[in-house]
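Here you get one chain, nothing else, as structure tokens; it is the form predicted alone.
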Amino acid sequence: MGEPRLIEISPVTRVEGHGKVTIHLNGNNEVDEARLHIVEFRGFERFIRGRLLWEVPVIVQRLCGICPVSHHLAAAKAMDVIIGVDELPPTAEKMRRLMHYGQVMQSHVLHFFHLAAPDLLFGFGAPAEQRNIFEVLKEQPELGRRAILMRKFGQDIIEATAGKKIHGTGAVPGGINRNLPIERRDAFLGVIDEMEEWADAALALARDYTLQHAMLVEGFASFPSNYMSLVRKTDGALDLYHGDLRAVTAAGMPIFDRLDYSRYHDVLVEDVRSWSYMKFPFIKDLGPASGWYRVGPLARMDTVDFIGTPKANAARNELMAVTKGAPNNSILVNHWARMIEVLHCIEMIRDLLHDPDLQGTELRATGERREEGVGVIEAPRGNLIHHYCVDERDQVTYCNLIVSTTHNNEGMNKAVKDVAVQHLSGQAQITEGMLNHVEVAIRAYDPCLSCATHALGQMPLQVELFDAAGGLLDRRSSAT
């Protein structure tokens, strides 16, 4: 028997934000434990208070370059309850919800085809300087012009309803401040076609992959879960903007249903834990080991009745099936429930597009104002709430997040140590296809390992195994 020995994976790479994996072998080099390590702390819940209300939803959105904009509509949603708002002017609703389907459309294609594509098209063990959207461009250059341009229609979307593609201020307190000139909708439903088309061949790509490696996707990362999402309050179906909270075992049943979102501190507890900055949430009835459940596109169609347009609606009953209705456990397939979300996205736009309340001019509403308010979204990655308290100064005495990546965090953590087992146990040399395995399971689930904006630039995977008295075995750097 040899010396026990540590791989650690640092940073994760094509993911947003800086984390790292340890992976902790014992003498047989069996794994023993591997954990996703979030090493950066924000401190948002801290520095938001004492900010004007009138700030907030401008403000948290700094959390994210990614997705700004579901920070900024949960934020706002939140402050709609604090101001006594409980319904929005038709126009208001609208252009938040327009707003909300282009983020959530820009955002699944940046990370399908940027982020994941390379490893779905080159393979998981392909040399390193292949799997990126560049290799991709090169080996299939219309299909990553189409991704260019998928995105640039969503952010353009953002752009026009919010003000600015990245950080806008479009969402007030009680509503919205612009509706959608006739110029700007024009030119959107000039191309709204071509992104369906669009929508539909990439929706393809993501099922064909998916059905063609059904052993791989099926032994990769899968375990079964909870599930939670929000659903539509009148018929359980998928409602991306708006609903009530709905959690479900992996068998289908449900643990609660149909909970004011208002709520979730009765049912969601939030755990700690000494080696990373983000939190471990779950479902208080059921407890710590029991009680972790997942969100995100794969959640919510494995938790909605039905979507409420009709390709999409078409495409979920086609996965579906492959589980017969029961919630499908596989990680990679959370890539083909994306491609659904973003037709499903496109036939949402389309529908607001053509509705003449976009071009209201009732933006606002009031009311009697309130000392707390929840807000809670489906951004792209999954659930998102945010919760405050303000005081008779319109300041910010509490805060409360829970992002997405957040609510996964024990499913990613799981992720990380099956695949560990599967690739590296037994292994006494590192190779760089053998760890990236590791980095497609935490992939699948699209983190924002912090929520913040970076900067682009050189950040190489830099891998070192120590023996057990901290000598250096062996070094590898994706730069080299």
Second form
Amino acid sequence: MGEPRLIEISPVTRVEGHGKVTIHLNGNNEVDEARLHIVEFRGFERFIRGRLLWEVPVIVQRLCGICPVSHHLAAAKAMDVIIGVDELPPTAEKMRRLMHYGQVMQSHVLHFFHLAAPDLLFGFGAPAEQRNIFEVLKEQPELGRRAILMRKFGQDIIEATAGKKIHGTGAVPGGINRNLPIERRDAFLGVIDEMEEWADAALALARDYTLQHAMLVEGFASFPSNYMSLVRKTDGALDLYHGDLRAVTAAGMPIFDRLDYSRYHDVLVEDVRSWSYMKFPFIKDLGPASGWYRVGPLARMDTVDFIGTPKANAARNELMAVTKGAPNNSILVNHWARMIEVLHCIEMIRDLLHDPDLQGTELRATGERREEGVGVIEAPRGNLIHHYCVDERDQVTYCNLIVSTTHNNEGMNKAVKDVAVQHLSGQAQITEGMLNHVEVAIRAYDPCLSCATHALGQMPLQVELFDAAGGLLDRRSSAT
Amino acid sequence: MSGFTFTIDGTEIAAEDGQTIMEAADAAGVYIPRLCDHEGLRHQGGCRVCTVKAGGRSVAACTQPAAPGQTVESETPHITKLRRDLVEMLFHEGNHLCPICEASGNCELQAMAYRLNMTAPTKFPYLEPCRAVDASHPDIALDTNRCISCGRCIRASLDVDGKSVFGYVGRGIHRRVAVNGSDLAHTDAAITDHAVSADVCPVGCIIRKRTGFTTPIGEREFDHGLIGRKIEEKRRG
Ligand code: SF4
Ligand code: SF4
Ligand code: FES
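Now show me the form predicted in complex with its partner chain, since the one above was the form predicted alone.
Everything in the complex follows now, all chains and molecules, and the chain you saw is the first one.
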């Protein structure tokens, strides 16, 4: 390990991963403005132009090292539309779903155990030396072991469906390039009971934490907002792979529902602000001031009617009971929601493994070429939109991506300000513990910032404190 | 036809009159790395990846005739380094982003880099060409940023297909492969041409449309082993 160093955060071309918080104080040292700046990957939208359509799912997954499968599948779904395929052969759709559930599960497990658990186990203000996965392993070795093996299970599923654990090539326009060999299926079935048992335990842990810390959870960067996610076309159930768009208000009232996602532009507008590289989307009808919304695991719990797998559905009912069925606005409840989804993924994976379609040999379909295609998926961190136009030469001419972290931009900024006001207002010095409160708020959204975490449990996040005259009072970098 | 023997790295190789060092070596199950030479096509002797030392002189094994009693060095540390440098220069000359390239796993350049233990190409400056992809043809596309100027497509088009779809233009460092028309759609190229078959272009420059990434990882040519292994298997029996 090298010497501690300050991470310089500047708007460079890195994918996700880099964040900076700036906090402006007024004459009384009170927080005037607090912002999270994220350097985004708009470059992809530009340099994908001119590339060939079947390359796109493989290229754009490089946006991310934690949830590449989401980008891979969202792009493949858009390309299905472009090559004129509205319905995949069952083997293709089910292999893709399997890949996706493996992905969501491993990403949530990574976030909960490796990134969030240190905060939850040791407290937000605990010494930095303690807030890492190694301390979790020391304190709770069995928990740590399960975290690693559950993540491995998800990654093995990805490997079996995409050829590699990270950045594989499974989905191709119109289908998939492989089916699931019986030996692989049986190996997964051999451990699925154990995975379910561990998912139950992780869920109980997240639920108990939330219920036991109700005061903290309700008070911490908790505020009402609109929510958006895909819901299953037929019945409004949770569907992480496919569906229609639905948005609800903080009170649970519908804003739009059963909207074909290819029409996302009819309901969403992407706002630009001079100080951030990331756009601020909002719901058109509600306007920028009140039209912002959140996506992600908790947003999904808040928008769907139910979950189609029994255990996860029962768990969701328990979560929704806390707010008597109304949307839950407490950002820390995301951890609970995430573990419900882990259980849902395991239930779905089990069902899929028993489905003989996974051994089918019809892998791809073709159709009549179209010029434009939208692919939307519920990624671990929330709704993900990919939109492309492709010319008659098969070359991309237009690309627009709205990733989960972008949907949550306003929400994260509000959370940062909330926490800054609560914990930093009136202080001329920032302690590491205070800084971590800001991080906890951001981390609860599980933004893809965490991609760039070079030391477990830490983000290359920098907080700067300015006085009323704009002078820099103090600077703290969480990265060492 | 009369036969004779010579040695490669101390192994005795039987040869016939008129055979090149590489042809005799292939028949004996001794693999000499190569990129521009290809079965069924005229020898070109362009890439120099097949460089060996015969009687102390550096020669291209794909064009140099074998000679009785000759002592040939091939896999010495010096020659291997030379070959690796040549391959590395090819990476610097084009834009080789293997992780997103549909030739990955089937690409001879990539496979050669693996065989020669090339790690990241860092020695030389990148030329970073910026050539537009020619996707004008309904079934074929060209990404010449990946072309290594091996000339295999040129020889295949001329000698096998009886066409001249591909040819060299420019001189020296500016020499590169171009098509015989304003773009590929304005040539007589057809998907059935040998020149555009999956076999001829060693890299991901000539692209057969709509086939990319359909072979799963694990089933691609070089997922099964190193380049040259098929020749070497002959020797092991
Ligand atoms: S042509 Fe070969 S070496 Fe070049 S990017 Fe493609 S796979 Fe890599
Ligand atoms: S297009 Fe392919 S076959 Fe032709 S010269 Fe370039 S690399 Fe060789
Ligand atoms: S293979 Fe001999 S020079 Fe290219």
